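There is one chain below, alone, in structure tokens, taken in the form predicted on its own.
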Amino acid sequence: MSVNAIDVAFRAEWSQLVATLVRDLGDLALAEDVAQEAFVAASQRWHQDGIPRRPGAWLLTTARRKAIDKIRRDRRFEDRLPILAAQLDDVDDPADGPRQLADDQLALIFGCCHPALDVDAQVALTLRYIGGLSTAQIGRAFLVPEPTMAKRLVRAKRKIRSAGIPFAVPEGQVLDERIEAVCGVIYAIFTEGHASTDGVALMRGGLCDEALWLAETLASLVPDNGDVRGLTALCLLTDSRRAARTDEAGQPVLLADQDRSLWDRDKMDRGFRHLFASQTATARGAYQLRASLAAVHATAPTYEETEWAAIVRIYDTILASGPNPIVALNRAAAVVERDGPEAGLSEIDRSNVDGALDHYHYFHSARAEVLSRLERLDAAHAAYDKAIETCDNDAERTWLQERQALLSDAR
């Protein structure tokens, strides 16, 4: 048996295993402990005996036995013993069927993303228990030392236990509200991978991959929710451009200059399927509209043939639900292409209401690009200064410095 077999089983079974154990035991920390012990046992036993016909059932049975051993030493969970003992006698219990597994996973997701936890804790818990990332991997992904991330997870688990946060699927209006929060956590993971806020690289592909897996898993669990479908479509269509977004040196490549033959057609197709499904689903919202924007870019044969008027209209629809400076800035960038740099510059400046974008480097870089097109080179140079000053990502900062240097040559 190769080590890869354990890796494959971990990826396929981890979140379902933890979700079922949380239902069985009513305690996240205990569920995690026995799930980990089950995988340790698998790495030893499968090497000798071969991979079982049903790896998930083997892992669950082993984890339940580990749990019984622990419970016998710790009477806090004594009331769970009869349930676990009965389940060991019948591993094919209908309660562990596909629908129950889906409900267990949903319950785990909602528990990890409970509003009583802060957003950092929600993201960390989701990556740990749904995505299966180690504490070290999560720490690296968000540029946090492993001990710091470990403490964050411990605090979150204590909060879950002390506050009695339930691992259950909410109903009715609460379900819709909580789904929106879950989508927000997944999208936060994706955006940090797609455009890293700090660090060396522009992108963190591993985080993008985790977010895509989480989104598609959630879509399989609640296939009739339009916002979930829209989120999944948005992430897939946006990430389809990943290979073209940087050059060989890791520097950003503008959308106008990207080699569209490098765009991932499989991700596009999957994204379009989710977008089409969202059209007839319930709870349609902002993610579906943003996915529609990504779809316009995906279907344009060239940058010049992009339907900028359609993009502006979609942004107008998004802004109709409430002001958002970043959305307004993105709309302004589309106005530049539809109506020209002079009109676009006015829209860019208008997006910075009350200085909301003063520390947002994309605002200053957008101004710099448009000012350079208008041949207002001194103003463009000053805008690049602000963009460089407010940028925390090494790759983007280097790219901005190079753009400014080209501008200086022109001056």
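Each form is matched to the other, and the largest set of C-alpha atoms that superpose within 1.5 Å is called the rigid core. Positions refer to the first chain, counted from 1. Predicted model, so just to flag it, every value in this text is computed and none were measured. Compared with the form predicted in complex with its partner chain:
- Core-superposed comparison between the two forms: the C-alpha position of Asp385 differs by no less than 2 Å.
- The two forms, fitted on the rigid core, differ between the two forms by less than 2 Å at the CA of Asp27.
- Once both forms are fitted on their core, a CA shift of 2 Å or more is seen for Pro323 between the two forms.
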Contents of the next structure:
Amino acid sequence: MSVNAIDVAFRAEWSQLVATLVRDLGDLALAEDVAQEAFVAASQRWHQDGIPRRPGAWLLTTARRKAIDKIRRDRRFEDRLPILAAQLDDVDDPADGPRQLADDQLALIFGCCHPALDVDAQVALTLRYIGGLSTAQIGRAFLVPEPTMAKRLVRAKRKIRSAGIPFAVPEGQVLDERIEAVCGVIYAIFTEGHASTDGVALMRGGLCDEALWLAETLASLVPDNGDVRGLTALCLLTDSRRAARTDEAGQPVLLADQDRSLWDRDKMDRGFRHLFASQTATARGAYQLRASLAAVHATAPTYEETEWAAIVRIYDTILASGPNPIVALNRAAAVVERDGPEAGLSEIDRSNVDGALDHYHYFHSARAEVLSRLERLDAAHAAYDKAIETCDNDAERTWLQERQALLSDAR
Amino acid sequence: MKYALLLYSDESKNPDYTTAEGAAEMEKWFLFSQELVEAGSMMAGEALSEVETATTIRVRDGKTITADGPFAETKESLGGFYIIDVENLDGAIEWALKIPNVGYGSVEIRPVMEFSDAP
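Other form of same protein, the form predicted in complex with its partner chain, not the form predicted on its own:
Complete assembly follows, chain above in first position.
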């Protein structure tokens, strides 16, 4: 049996196994321990005997046996023993049916994303227990040393236990708020992977994959929530452009210059399906609106043929819920394409209300681009200076310097 | 699990309980406490006198140091507490959201430490 096939099984079964064990045992740390031991046992046994017909059931029975052994040694969870013993004889227990499995997994997600935990901790717990990433992998993704990440997880688990954070699907009006929090965690993971602000690499694709998997899982568990569908659509549609967003040297490629044949049609289709599903929900939330923007880009055969008027309209809807200089800047960039650089430039300048964007490098680079289109080369050069000064992403800074150099050649 | 709900607020923003509106506000506290009792979740609950009545005591090198005022001068001060018994943190949060001062002050939820009887 190849190690790879075992990895695939691990990926497919991990979060479900942890979720069921958390319900059995009422304790995340204990569930994690026995789940891990079951996987160690599996990697030895499956290597010789092959992967069993129902790997999930095999892992669950093994983990429950390990839990019973542990509890016999440490009486803390004694009250769970009879339940566990009864479950051992019956892996087709209705308590392990599909509906229960889904509820367990949701309960685990809500526990990991509980708002009583620090957001960094929510992200780490979600990646560890739902995503199945190792502590070392999570540490690498967030550019944090492994011991630091391990400490963060230990502290979070301690808080879960001592504060009595439940692993349960909340009821009533709290549910929507808590789903919103889960969406926030998944989106934070996605954006961290999509464009790291301080890292050397522009994209840490692994985190995007995790976020997509989490979003699609959540969407399958709560299919009727507009925010969840919108978030899933947004992540899929944005990520469908991943291969085109950077060149071979790792430099960013502007939307206008991207090779659209590199866009991932399968991800796009999945994104569209979620976006359509989200339309049946009553409120048009922020994720849905942003997914609609990504959808307009996805359907444009070329940059020039993008429906800029539609883009501007969606930004207007977003801005109707309250002023936001960054959204206003993005809207202005769409106005540049719709109405030309002269009109666009004044929109860009208007977006910087009270100097809110003075330290935002995209503001200065957008000005620089428009000024160079207007052939106001000195002003464009100065705007690039400011963009370079305020940019903290190495790859983007190099790119800005190159754009500025091109300008100098023209001057 | 048992939780302490610690009620903090800026005293200058507290309702004036001597007025008619204040009396209506006071009624909310009675109703809240009553609801807790009826749910069987109430272990204890008290309101504290104003922070200016506080006295803080320390013993250093065997010597008693008495100070006029609270442990720490903060904008929001401790004005009362409940001890409740509920299933988990979500249960405690549900009660905390019903506390009258949650709209102008804040409620800190702290699990009460449990000591096992086993040696």
